[in-house]
Structures are given as C-alpha cells and as structure tokens.
Amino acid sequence: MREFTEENLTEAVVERFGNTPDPRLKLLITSLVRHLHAYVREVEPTFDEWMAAIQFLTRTGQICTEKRQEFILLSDTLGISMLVDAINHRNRDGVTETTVLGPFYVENPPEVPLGSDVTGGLKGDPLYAEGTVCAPNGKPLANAIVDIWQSDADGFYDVQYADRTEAGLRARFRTDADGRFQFWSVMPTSYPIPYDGPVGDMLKATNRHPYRPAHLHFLIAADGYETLITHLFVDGDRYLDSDAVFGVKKSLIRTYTRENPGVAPDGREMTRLWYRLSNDFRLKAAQPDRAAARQA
C-alpha cells in the first residue's frame, strides 16, 4: 500500500504487525495501535497539542532516577495502576485485598529482627505495629517475608531525603513460628506525591490535589502463596475519599489506637502518648501463571 489515508491508516499499521511470532505481544501491540488511533480520531489534536504530549512523556522519562519513578506516578494518578491491580487480583474473598505498590518501594530492604525500631531517626509519634500472616483458613505462615515502608511526620519517605544513605521507616521481617511479626515505627501521615515534575504539572492544570491519605505499606511473600502488596490506611484521614492515586479500599482502613503512657506490649516503658496497630493478613494460594496459561 502506498496511499495512506485517515480511513485506511489504522488497519495498515495493524497489518504491519501481522507477523509478530508471540501471539500475546501481537494482541498487546495491535490493540494499543487501535486504541491510540481511536483516541486521536476522537480528540483531533493539533500539531502543537501532539508535540506537547510528546514533550510531556519525554520529561516524564528524563526525571526518573533510581529513587524516583515518574512513570509509576503517572500510571497511579491516571488510575491505571489500580485498574491493572484490580484485573490481576479478582476473587479476594477470605483474603486481604491488594492496592498499588507506589513509587517508593525499594527492593531488598534491610532485614531486621522482630520487634526492632525501624525509624532510623525519622520523626513521628511512636507506633507499635503487630500482626500475623496466615493462609485463607487461618493457618499461620512461618518465615513469611514482611516488607514495610512509610512516610514520616513531615510526609517524606527516606529516599526523598538527599542527604540520607541509610534506610528509615523501611525494613524487612520474617514471621515467627506462629506467623507473627511486630515492630516499632511512627504514625504515618498524609502526604503529597512528588508534584515538582510533569505529573505535578498535570495535576495543577486539572485542578487536582496531590495528596495521599496516611498509610503503612506492606509487601508480604510466602512460598505457595501470591505475594500481597497492600496498605493499611488511617481511619479518619481527610484524604480517604480523594486519594490522588485511587488506592483506598474500605477493607484496608484501620483504627490506629491512641494509647496513654505506660507499658507497651513488648515491655517498653512509654513516657508519652503512642499508637498501636494490629492486623491479620491472609494470603491467597498461588495460581497458575496467567501468561503461561495463555500460551499453553
């Protein structure tokens, strides 16, 4: 074909991918072409608008570093991350619900003993967090990996501090024989996602705020079970109904109990107000790999 028109261009592009050997890749890329072309036909962008879109995506990539993932922020704020999560985590009856990973997870955080203080010098009201990791039937899962990370009282994660090299409010635990874990941290606070880049420009241009409600992140893994990525949100937070990344679920909202000075569960003498969080996590049994199942 040598004559490409508004009417035949989409099918011509799709046809060029007709010899793609991987059927899943062929579906992904041809569907992408059809949807992108349909979008362009619907909005009829000017050359300047299309160039602005290209420059926006270019800046999104340029601002990414080892400590900042602007494309995850873009995916999150467009609701795509939560949609992908929902599609891949259907049928959660009897197990803990999932939510977005977020842009601040760091692989292989420092592993510390149960009961450790993970604050790393970052500020906040003391929080004693404890929980269990179980199978759907309540059977405790020993030696499960529990990664936690969160913001401090000022709304920042450790990786957002340019002068920090050590982890703070970020750690890995392994559950004991009864599937239990516990640690000392600080109360999480609501905070803005980074909005000094292209994603922030988008939020400002569309009159959206950048805030997330206060929460504590968990990534929990055990042999034979799906890895759980979730948050526990602080009940009463002002941003629960307008989370910038659409990550809130009712089943993940928790009461962080305010406690008076006294003896904490681990015997620590508390001379000031502190908070306590208890939660049981139930993991879903591992399912056959979806990609492998498609090709079988």
Ligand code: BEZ
Given for the second form:
Amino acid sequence: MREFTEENLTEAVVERFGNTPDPRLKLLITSLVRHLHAYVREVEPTFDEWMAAIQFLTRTGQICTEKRQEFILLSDTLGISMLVDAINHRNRDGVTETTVLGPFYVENPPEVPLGSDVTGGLKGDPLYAEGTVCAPNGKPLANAIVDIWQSDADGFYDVQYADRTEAGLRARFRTDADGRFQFWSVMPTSYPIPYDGPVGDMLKATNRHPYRPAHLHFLIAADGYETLITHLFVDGDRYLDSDAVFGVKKSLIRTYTRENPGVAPDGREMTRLWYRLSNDFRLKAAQPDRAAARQA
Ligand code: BEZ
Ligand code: FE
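Okay, that was the form predicted alone. Show me the form predicted in complex with benzoic acid (BEZ) next.
So here's everything in the complex, that chain up top.
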C-alpha cells in the first residue's frame, strides 16, 4: 500500500487524473491541483481558517440567483475576470480595447430606432451619445448591433429596482448605412458593486471600497468581427484609479462634454445643461476560436 505524505500527496493526486481522455481538461485540472496545493503549503491554514474559506464559498453559491451572480463578482474583485480578458484579447492595435461584461447585461434588450431616448423614466442629466462602428481600416459597418446599458444618477441599473420590469437605460440599436448610431440617455454615475453579500464582506474585511467609476457599457456585434464588450469611462471620475473590478483602461476614458442649453445635434431644444459623448468603435476581424485551434 502506498502511503500519502505531505511530500508526495500533490503528485499522487495529479497521477490520479492521469487517465483523463481530454488533454485540455487534464491540464486544467492537474494545474489547478498543483496551484491549490502550493497555496495550502504556502499559507499553512488552520482547520478553522480552511472551514471559514469553505463557508465563504458556500455563501457565495447560496446567494446566487438568476439576477445575482456572486461568483462573477468574486472573479471581478480578485482581478481574474480582467486577467482572462487580457489573455483572450491580446494585440488590440488599431481596434477598441475590451473590458468586463459585468452582471447587469440582459440578453436581447429591446431594439429601438436610432435617436431614441432610452431613459425609461430613470434619473440623471441628459446625455446625447453618438458614434460609429467601423472595421480596423475605418470602413463603416452597417447594421451592426449596438447594445448599451448603464446606471442612473443614483448609481442603479434598471434590474436593481425590485418594483421595475421594463427596460431603462438599456437598449439595442442597429447602425445605419454609414455605421452610425445615436441615442439620448443620462449621465452615468459611479456606483458600488453589490456589497451586501460575501464579496462585500471580503471587501470590508480588507479595507477595500466597492465603487466603479462612471461608465456606459457597450456590446457591439457585426458579422465577421469579434463581438466587442467594453465601456466608455467618464474622465475625471474619482474612482478611475481604484475601480473595484480593475476594469479601467486609459484608451477607454472619454470626455463627456458639458453643453449649454440650446439646440442639440438632432434638433432637440434643450432648456437645461446636457452632456455629449462621441466615440468611434473599431472591431477586430473574427479569429479562429482559440479552443478549436488548439484541438485542430
Ligand atoms: C458593471 O460595470 O456593471 C459591473 C462590473 C463588474 C462587477 C459589478 C458591476
Ligand atoms: Fe457597470
């Protein structure tokens, strides 16, 4: 009988996965075992500490619902989401950079005509947002899907209002023949990620704040191009340097210009101050899928 010891246990566990037929799964699991064992060897947890870790992960699972994904928040706040993003989006020269999707995206938002006001009764200073969707060489992409979603002046997304069922500050547009889109919404604000669960407990215990700098989310899809998931951050926001989920990239910070009352670009008569955002997005041509390429 082979006896397992502190010294040989890691290799014994790795060997136990030796017959895994899928080589990628074998690598994923044996590497996980090696790294977890190395972590335990490094920190030498007490039984109480290990039980606290198990209870933390248990609570993380238990709080998840269709509307709340605490494991994604955990991945985001540990910087893992952005690391996976960076690894999968190398070489972005000449195309728009990516950042986290976040938990507030809702698939298939209501498609509305270009120029629509998507506020849906939520609060904030008016914002006129416009832009184009282009190929890396600047060729406009017609009929691209542009999904947008954002927080209101109080820092909440529509899905966070328990009494609300209709979309607000969330919509889908299709670019016109010149690759253009435009819409009215409100100025986004910085807001805390949900911190009333185990991830919030971790942030509190480690003296970290839960805030994200103000941003507008975009998911842009066009045939033959990689779907672009990104944000445009508001320049000057106090949390740009300390985003709770490490999502800020310099190339994604924009000036949302403050405009005086007067006539807006679409002819709307503005009797109060409003803001304007313009941005041209460049999509990357679709590449063969990395997992499929690995198997070929
Ligand atoms: C967001 O930007 O909506 C978000 C991203 C990560 C965690 C929480 C919120
Ligand atoms: Fe967000």
